[in-house]
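A single chain, nothing else alongside it, follows as structure tokens in the form predicted on its own.
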Amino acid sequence: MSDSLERLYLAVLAARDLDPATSRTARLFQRGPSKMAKKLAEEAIEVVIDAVNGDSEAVIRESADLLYNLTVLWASAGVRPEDVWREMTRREDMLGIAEKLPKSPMKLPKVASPRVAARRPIVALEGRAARKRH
């Protein structure tokens, strides 16, 4: 999947100088972050309502406008799919794959080497209460 989104990133990045009037892509750099924000923000929204829904053939075109957006922004941040990667791996290494970085400080494991050392198993999430946050 990573060498779909680093070919749709460069794609972004050949058609932001296109011309506006032919090109959506050219046209939201045109416009600026504020207007990539909301676009991503939309789709993010049209997402959930179709998992909500149960219509999965929506999410995964939803989904695809998505990681579009996304990309399209990450452009514009000066943000490359490889940043998000290894992001990706320092949160494995960590936590395991399946989980999230919290949002308040907690004590993490040390680890001497993170390619060293055991990752935590994927947890699988179903079935488990949500909780609400305060």
Ligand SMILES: N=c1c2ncn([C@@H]3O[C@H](COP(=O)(O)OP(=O)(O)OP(=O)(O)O)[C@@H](O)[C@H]3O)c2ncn1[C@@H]1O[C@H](COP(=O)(O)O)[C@@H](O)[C@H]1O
Given for the second form:
Amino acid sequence: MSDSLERLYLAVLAARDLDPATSRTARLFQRGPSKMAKKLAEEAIEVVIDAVNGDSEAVIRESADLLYNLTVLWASAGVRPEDVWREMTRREDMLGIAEKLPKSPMKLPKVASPRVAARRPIVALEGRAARKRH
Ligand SMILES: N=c1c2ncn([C@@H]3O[C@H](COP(=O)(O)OP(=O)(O)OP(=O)(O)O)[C@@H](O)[C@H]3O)c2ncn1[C@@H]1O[C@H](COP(=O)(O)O)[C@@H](O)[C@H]1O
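Form predicted on its own already given; the form predicted together with this ligand follows:
Now the complete complex, all chains and molecules, led by this one.
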């Protein structure tokens, strides 16, 4: 999926400077971040409504619209897909360790990599609080 999003991101960057009369993306860039944010929020609500109504086909369509509008907002905010993938990997590493936390904090697992070692120490907290800390 990340390949599709990365291709879409490049297409959005390429469309940014097209004619707003013919390119929706160029029109969104012309209208600015508040319009982009409004469209993203609208799409998120449409996904929610379709999911609550059990319309999975509509959820699929609206999710594609949501991801398009998210990609446009990323581009406007100077966020690249790889920035988001890096954060997701960081959380996966962190939560992976948190889920393996032994009962006693003294037996913390060896750090998986220098990248993990650079992180704040993990404190054995109860249940969801452990997730909230990171
Ligand atoms: N992937 C998309 C894409 N997904 C969704 N959309 C647009 O987002 C709309 C969905 O949002 P809405 O339901 O709000 O549509 P709408 O009601 O017509 O929009 P508004 O009237 O509310 O503004 C669709 O009608 C599409 O026009 C997209 N528009 C463009 N792309 C891609 O973006 C790139 C640039 O395309 P242009 O923007 O056409 O240059 C290309 O690769 C395109 O494939």
